[in-house]
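Have a look below at one chain only, the form predicted on its own, in structure tokens format.
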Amino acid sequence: MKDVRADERDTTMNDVKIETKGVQVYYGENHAIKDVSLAIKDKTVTAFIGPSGCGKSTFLRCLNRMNDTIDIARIEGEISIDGEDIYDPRVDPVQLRAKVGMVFQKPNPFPKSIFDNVAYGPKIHGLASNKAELDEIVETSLRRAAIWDEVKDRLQAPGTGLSGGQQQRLCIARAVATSPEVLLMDEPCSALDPIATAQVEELISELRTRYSVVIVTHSMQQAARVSQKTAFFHLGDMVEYGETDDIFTNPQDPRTEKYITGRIG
């Protein structure tokens, strides 16, 4: 089996974005992920692939403590961004959750209009100290996501109201308005059609030129089409992780030379 922690040594530090070391996830007596330790380079879109159940949401929900919201969840090892240990009792998860932005696989927009579900981060967060400063940020967000010329004429309808594929851009419209530097997505496209799957595809690759992209996905397809870095992930143990091209051409291990040919999951 290839030695997924030194295959990262040849990453110069000063490209890690964040960086796992022997993390592991209880839920109660289930042990959910075993040892898990990479680092993710920044300005990179690394995807999660691998069978339902096989823990890659588990592992993306550490990476800005979503998992505090579950009562029995508990979580041993490390997690740094930046260097900076995102556990450490004195970091505020609220704070973390606005430099480490999340897009859930169900479009969930606030049942309030398209302006005011992209100002609300910021708004929590004092990001605008003006209507003035506050409408740039909307609007700024709103092109970032690839949606601005969708609803510029529109912005005081409900989000709601938009297509499945238009509320998803929205959602990372409010997502990147706290100005954060990575962007969790899991399962971002699997509610929606393949001319919106291709559109937020599209917009994924824009972004990585921003933020640090990390993206679970089901598709493989999807994982060798838009991002850089791919690790497997496969009953809760973290098999493989390399360059994308690598893992599907030439991985080094057989649980993932199966998945990827379809003989597991």
Contents of the next structure:
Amino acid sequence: MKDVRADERDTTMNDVKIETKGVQVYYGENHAIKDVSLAIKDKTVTAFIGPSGCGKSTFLRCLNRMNDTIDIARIEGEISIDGEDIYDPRVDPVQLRAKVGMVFQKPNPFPKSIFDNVAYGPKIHGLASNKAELDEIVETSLRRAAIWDEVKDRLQAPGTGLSGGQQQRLCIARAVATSPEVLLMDEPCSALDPIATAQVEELISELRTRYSVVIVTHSMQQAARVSQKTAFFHLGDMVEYGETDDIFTNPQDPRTEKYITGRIG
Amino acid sequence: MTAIPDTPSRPSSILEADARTRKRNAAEKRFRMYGLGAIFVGLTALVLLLTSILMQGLPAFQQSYVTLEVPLLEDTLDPSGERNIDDIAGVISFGYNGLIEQAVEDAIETQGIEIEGLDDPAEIVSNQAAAQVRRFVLANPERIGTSETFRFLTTSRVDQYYKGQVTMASAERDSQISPQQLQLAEALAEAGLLEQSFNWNFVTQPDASDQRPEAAGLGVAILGSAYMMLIVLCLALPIGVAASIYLEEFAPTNRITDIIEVNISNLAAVPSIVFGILGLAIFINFAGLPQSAPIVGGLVLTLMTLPTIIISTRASLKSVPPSIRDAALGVGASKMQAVFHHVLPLAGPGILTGTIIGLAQALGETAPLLLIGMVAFVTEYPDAPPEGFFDPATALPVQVYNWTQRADPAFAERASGAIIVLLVFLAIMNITAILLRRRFERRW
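The form predicted on its own done, now the form predicted in complex with the partner chain:
The next block holds the full complex; its first chain is the one shown before.
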């Protein structure tokens, strides 16, 4: 991978895509996220780092309302995408999730063919009016996920038969097939080997040209490699948020410094 | 910090098991023996059970038949000679007995059989015979005046003689058969007029009274059981699956759903006779549905099967990994789409298996059916569904129960035969469940 971070980091001209104000999340009695406010920019990779259980995944799942599926979760505060509050009662989470795609920690392709995995989203959202259009969407998505060349000859093979790294890229293809504007990734490389990780990281850098990417990661190296902005979470607080370079070279908060130098976490 | 004392390493060879290891290995060996013993006991019990049922029940599938030439005398059947069907029908079965007697005597004469002290030779033919001839005559009145060959059932005593239950010695003391009559049967067998053959009537014909146990069959019971299974399948499967999907995927976790959950688990453990009382009170006394009808039996068995289906369906829904739901929701599927497109197909084999096992349980259920009157003596087939659901019928296990209470040894044999039929149906259902699971099971 080429190191082109210096130029890519020049992201000041990008608009704010997601804005959160005073977000609080409770799991029953447990106060999981405490008053998080931050602005996530468009066409930027934003990394959430922090020790296990610090709430970064929880916060990520708030951004496309996946926490709605957990009965005991309760969210306060305001999260808006392009200035529209996503917790507004008029918002249908289904539409929101088509706009804000998600890739999970463990590759989770449907036990169906590779084609059906990618085509499922466009089908349920009615993005294709005929077979040819659907084929095109599937091909474009697989190309964007940099897996087309590996699977183009076996689109009818089951998606679960691919290797771990291929499965994860298939899941990314599935996520981009619905033409989202934001892509949320919850530790997308934690189940992958270093080679597959490198491929996915490279892919993330490419995806950034089209989407606003938010990635949760345990690996600080990964955050440094792929992201332009980094937020550090600790015990439910967002401790520090800024340019990735600044966070790693010149942290403002002593907790951030301790974490990135390996003393807490 | 206090210094941690060094633990002295024990000098030992790994080539030699120490006392502790030997003890552990012995315990493991003993446990395996217990396991083998348990399996052996179980298998022995199964083999004994099956052997005893097969020994007692298989004879029910064989029956003795006697072939006789019956003269259809015009004087008896149609005295007026006008072939008026109403006049012919005016002669009741009793009137045909003379013809049967004549037929037996003719056979004795033509075969040249001579038995000393033979009374009532026609007693070896089933009481069914007269009705059989009458049915034929009513269907073919033009044959009156000719003679016709019929294949009659013998009485159960003659049949049992060939199955070893009746002997010449026991016939001495029997009011229903005499040794001379048995000799006649043997003579007819030698002449090729009396033989044993497979008894299809046993699985197709309705039950018969104590007067003619040789004619009793399972037809009505099989039909009644089939109707009830159809009702249970059509009601319990959709209701059960819908309830499970709602409880598992949509219902909020709160006090009410907790109570429902506990109740469903408890219902699965309620003795089935309680469902029978419930059925009697609600479906018959309150709703006014007919007694002995498959519809009531089906409803009661549905109530009984529902908890089983709900529990197994929920278990198979639970076993679908949550990552599949996340994946579907993540691409913007609605909750219902996630369930119906992804979760349900994966849970399908488990649901099918649970349903079939629930049905098998319902098929073998006796107690609740006794309470709703399905124990009745029914000799008429129920009509085709849906009207037939309201006609009186019995069920296989109830028929078994019924026959074990009757005196004639032919019924004991038939009860075991009915158990074999029931077991065959259960085996077919379980094998179907296994095959379906194998066929549709997906791995990921």
